[in-house]
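Only one chain is included here, represented as structure tokens and corresponding to the form predicted on its own.
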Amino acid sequence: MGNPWIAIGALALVGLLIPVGMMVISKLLRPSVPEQGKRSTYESGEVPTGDTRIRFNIQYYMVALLFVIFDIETVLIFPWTVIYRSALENGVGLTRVLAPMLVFVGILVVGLGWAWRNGAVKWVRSPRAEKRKDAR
């Protein structure tokens, strides 16, 4: 039998040649009609206004990042909960079954505490909301 790397190399080559070939053929066959309208920014049918470089609040990123972390936690905890009862019934000790998950959740709780302490989960209040709070 031949070298298995030849098959892997051939697969990689085909995986690259097919998309590149499709793009080249598309570039050669498509009609080219340059217009000013094609170069403008498309905003879902709306006329674009203002600068495209808008500064977003970092809190959106932080909330999304925390969501991804705890969403992955749910994905990792679910299989453990499925096998928990059968592991206990097979005679594996409670400590041996529960300890790895407690360590995992403990690390996540420490990370959430760190994020909370550093203000990652505290939403920035607008100046108008601060004025209303001070007026009370």
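Under this definition, the rigid core comprises the largest set of C-alpha atoms superposing within 1.5 Å between the forms. Residue numbers count along the first chain shown, from 1. Treat the numbers as computed from the prediction; the structure is a model and nothing was measured. First, how it differs from the form predicted in complex with its partner chain.
If you fit the rigid core between these two forms, you'll see the Cα of residue 26 move by 2 angstroms or more. Once the rigid core is used as the reference frame, the Cα position of residue 91 differs between these two forms by less than 2 Å. Here residue 63 does not count as shifted, since its C-alpha moves by less than 2 Å between these two forms after the core is aligned.
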Second form
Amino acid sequence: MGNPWIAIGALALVGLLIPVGMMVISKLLRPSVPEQGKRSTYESGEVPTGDTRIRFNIQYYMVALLFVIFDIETVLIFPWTVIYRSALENGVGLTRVLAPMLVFVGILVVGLGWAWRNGAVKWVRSPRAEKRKDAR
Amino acid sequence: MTLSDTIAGLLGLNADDPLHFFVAAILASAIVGTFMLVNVAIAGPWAKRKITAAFTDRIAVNRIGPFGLMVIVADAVRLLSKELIVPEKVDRPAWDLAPLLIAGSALLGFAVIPMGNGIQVADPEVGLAYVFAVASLASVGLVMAGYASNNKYSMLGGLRAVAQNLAYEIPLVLTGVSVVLFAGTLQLGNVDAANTIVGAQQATLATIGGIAIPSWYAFVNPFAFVLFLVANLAEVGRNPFDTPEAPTEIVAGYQTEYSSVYFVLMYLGEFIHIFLGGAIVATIFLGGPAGPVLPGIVWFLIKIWAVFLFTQWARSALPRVRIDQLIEIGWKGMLVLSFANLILTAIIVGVVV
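The form predicted in complex with its partner chain is what I want next, because the block you gave corresponds to the form predicted on its own; please supply it.
Whole complex next, starting from this chain.
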């Protein structure tokens, strides 16, 4: 049996070579007619206005913050799931394997409830959108 | 016995020598990569059109070759020979790397998937953790594509893509590890290896009318299976969760400014990703490449194509949710349900064992 990570590295190399190979083939096939007009970005046929790197909805930042917390939590759950069954089969009591994880998940669920009540997972609407809704 | 080991044995190479094993593994990877690309080539330009057409009562591609199958070749040549238009002020090299990352990372996941008849590139002990890790790499590529394109639609699409993947990653992984509670290992293994996720599913669950029902985790825990299928739809970005692309709202989202081979790579990456999602579903819930009468590889194909058909069905039949609805479904619905599933599974395993 060879080291499986060497095999995965080999697949990574193949996974890189396939797209690069397609790029090379395309480079050989495709024409190149550079022209200023077709290089402008698509904005429904209008002349693009302003810069793309503008302010965007704060919501994306809020869910990213929440994600960091819960993703670390899933990483900590992984080892627990692996040992859970063999610990039970080797005579460790159910409360001793399950209760700590219930407490851990419980604390995070309380946190999620708090974020929920504070509106962290509710979509933020700009004052302008709110005004437009009222006018309707 | 993985495919890499088998090839090393056939060529008379020493599997314990890293260099020899690398050569064998390259050959195994090329076989698996080509196999998946053939699937994607059939699914992308042909099957997708035919399926959608059947749902909407049209005929679709039928001019070139039998059943219009040669359209695959025609489309490949057509798309690869298009001019590559580089828009103004794109952020290179991020703009060029994004398609590479999306297509490459999706293939990476297939390294550990058992495809039946000993076709599996590698079988590390942490297979399940690895496959979840590389499956979510694509989100980075989507953000790169969206941010680097210098297009407001792309920017919105990239942001939506990452918000969606964040919302569904945790329910997906939590539901996935509820399977580990039964199996007690992260190794995906194979049909004949007992102490692995696939191997553990071959035991008999019950016998109905003389037919032995295997203990596939979809039968053992149907709730987790449904939850995982829904989270998987969101993860691969198909209806009703295709908000990052949403053609009627933001043109094509993160791939708006991509043309020629870059477009092919984005599209290819998405389809490999759908099949990777199908392969994960098949491996951890549907008993991997196992089934009666037919050989394993055929069952593997049937299972991943069934999941593909399901995504295309959802695409034709379900309306798209808005981004705010999507965030709420993810964080308020799916996350709570996946916690409930995990705790319930733990209690069931605790009572049964």
